[in-house]
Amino acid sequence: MDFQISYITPEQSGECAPSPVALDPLCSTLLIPLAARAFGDARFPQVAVHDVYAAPALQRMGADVSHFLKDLPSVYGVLSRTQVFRQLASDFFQRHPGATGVNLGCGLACYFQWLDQGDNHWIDADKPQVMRLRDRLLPADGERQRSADIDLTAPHWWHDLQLPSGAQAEPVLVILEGVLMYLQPGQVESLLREFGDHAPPGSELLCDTFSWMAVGCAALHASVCHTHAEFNWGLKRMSDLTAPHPRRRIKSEHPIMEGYDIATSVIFTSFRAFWGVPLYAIMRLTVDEESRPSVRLN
């Protein structure tokens, strides 16, 4: 089932009908963070992100996002995770000023507006239908910024994006925001294996993850239920992110929802303590130069 939106071209005005754009269920989830970044700052100023592109993009789309904005926990979650991704990515580029960052499954997110530090490079990559929408709605790429079509379920995406590899290459930053939970388990492992196989030492992968309990439960999510996408993968143990690859390491774990309210903080903290994995969090992975067995966590 496709999610129909309307895109208003610069030539259209007044009585002219907008041009329809069809997004498949997975791609249509991009509207959830777009709506939150466009309108969520006023509701949650403590995690405001000040996205200068989100509201204009939505204005040119004929999508009704009111149902997403009623889901206040998700609005907060998007803004909170954006803050975490931004901080971790900024720290990475402070350590590696000329490095390349890539947002895989970028949707209509524009992280380079916050992460351009003058010397670094950036790639936004997603399915062709999403990248065509980006071309219509967002500013053109800059001198150190480019876009690319990519299929994350296919092998060799690292090579296809022409990312640096090898022991002496500059480290690479990879962001996977709202992506892994929609992939099949084998696809997740293949994607992570690609990172482990080719990323230069010091590279980092930032991703948000659900617990295994979310699998098959997207219809219960107040925002995702409107897209008809499904959650197919979640963490059963922390070692799911590292084993069996010898180079992948979990560097740090970052909560997202704990600041929403006291009840949410108790639920998420208790879940992590009891089950050994976060209900929802951002994980920061790195790759080592040495090839040694991964330490099993939980």
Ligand SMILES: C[S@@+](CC[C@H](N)C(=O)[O-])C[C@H]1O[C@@H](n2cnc3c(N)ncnc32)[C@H](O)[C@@H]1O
Contents of the next structure:
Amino acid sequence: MDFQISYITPEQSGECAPSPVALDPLCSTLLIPLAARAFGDARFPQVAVHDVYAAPALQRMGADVSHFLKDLPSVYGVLSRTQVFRQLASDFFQRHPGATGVNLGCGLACYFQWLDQGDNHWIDADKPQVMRLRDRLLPADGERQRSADIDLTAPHWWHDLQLPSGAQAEPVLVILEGVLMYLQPGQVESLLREFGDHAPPGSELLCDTFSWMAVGCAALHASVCHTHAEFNWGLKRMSDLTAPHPRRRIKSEHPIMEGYDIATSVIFTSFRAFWGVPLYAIMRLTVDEESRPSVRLN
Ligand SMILES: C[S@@+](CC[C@H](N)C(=O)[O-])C[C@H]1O[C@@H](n2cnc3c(N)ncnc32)[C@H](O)[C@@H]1O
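Could you present the same protein in the form predicted together with the ligand, rather than the form predicted alone shown above?
The complete assembly is shown below, putting the previous chain first.
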């Protein structure tokens, strides 16, 4: 089932409004974080993100997002995770001022508004239907910025995005925010393998992960249930992110929901301690130097 977005009419907006488009269930999930970044700051000032593009984009779209805004834990979670992604990305560019960052499955997020540090480069990439929506609703790419159509379930996205590769190349920052849980396990492994195979040493991949317990349970999620998308992948063990590849390492793990309230903090902390994986968190992966075949000494 497609998720219909009805735009405000040109008469209402006083300008030439785009014609209505249909987003498939997976793409329509972009409205959840967009609504939170547009309207969540006032409700949760402690994690406010001050996104200057989200509210105008939603206004132009005329989509009804009131049901998403009633799901307060998700609104908090989006703002909290945005703050963490932003901080980790900013730290990365402090260390690598001329490097490239890429937001895979970017939806209508605009991280470069916070991350433009003068010399770095930025790519926003998503499925074509989402990128056309960006063309209509968001400002054109600025200097050192570009957009790309991508299908993350297809191979060679590293090459298709013309990202640097090789031991001497500048490290790359990859963000996957609110994306991996919707992909099939094999697709997640291929996507992570591409990072492990091609990313120059020192590159980082930032992603949020659900636990395996969320798989198949999107209908129980107060926001995602409205989109008809499904959760298909979740962490069973931490090594799911690293083990099949010789170069990938987990550098750090960052909580998202623990500041929401005391009960949530207890639940999330206990879950992590008992099951050995977080219920929901941000993972920071990196890649080692090129792995070399082991030498047999006789
Ligand atoms: C929950 S939204 C998150 C959007 C954005 N990262 C954010 O946090 O605002 C999930 C996004 O993943 C994108 N996505 C899902 N599967 C994809 C695929 N195979 N290739 C490219 N993008 C994909 C969707 O189009 C959608 O924009």
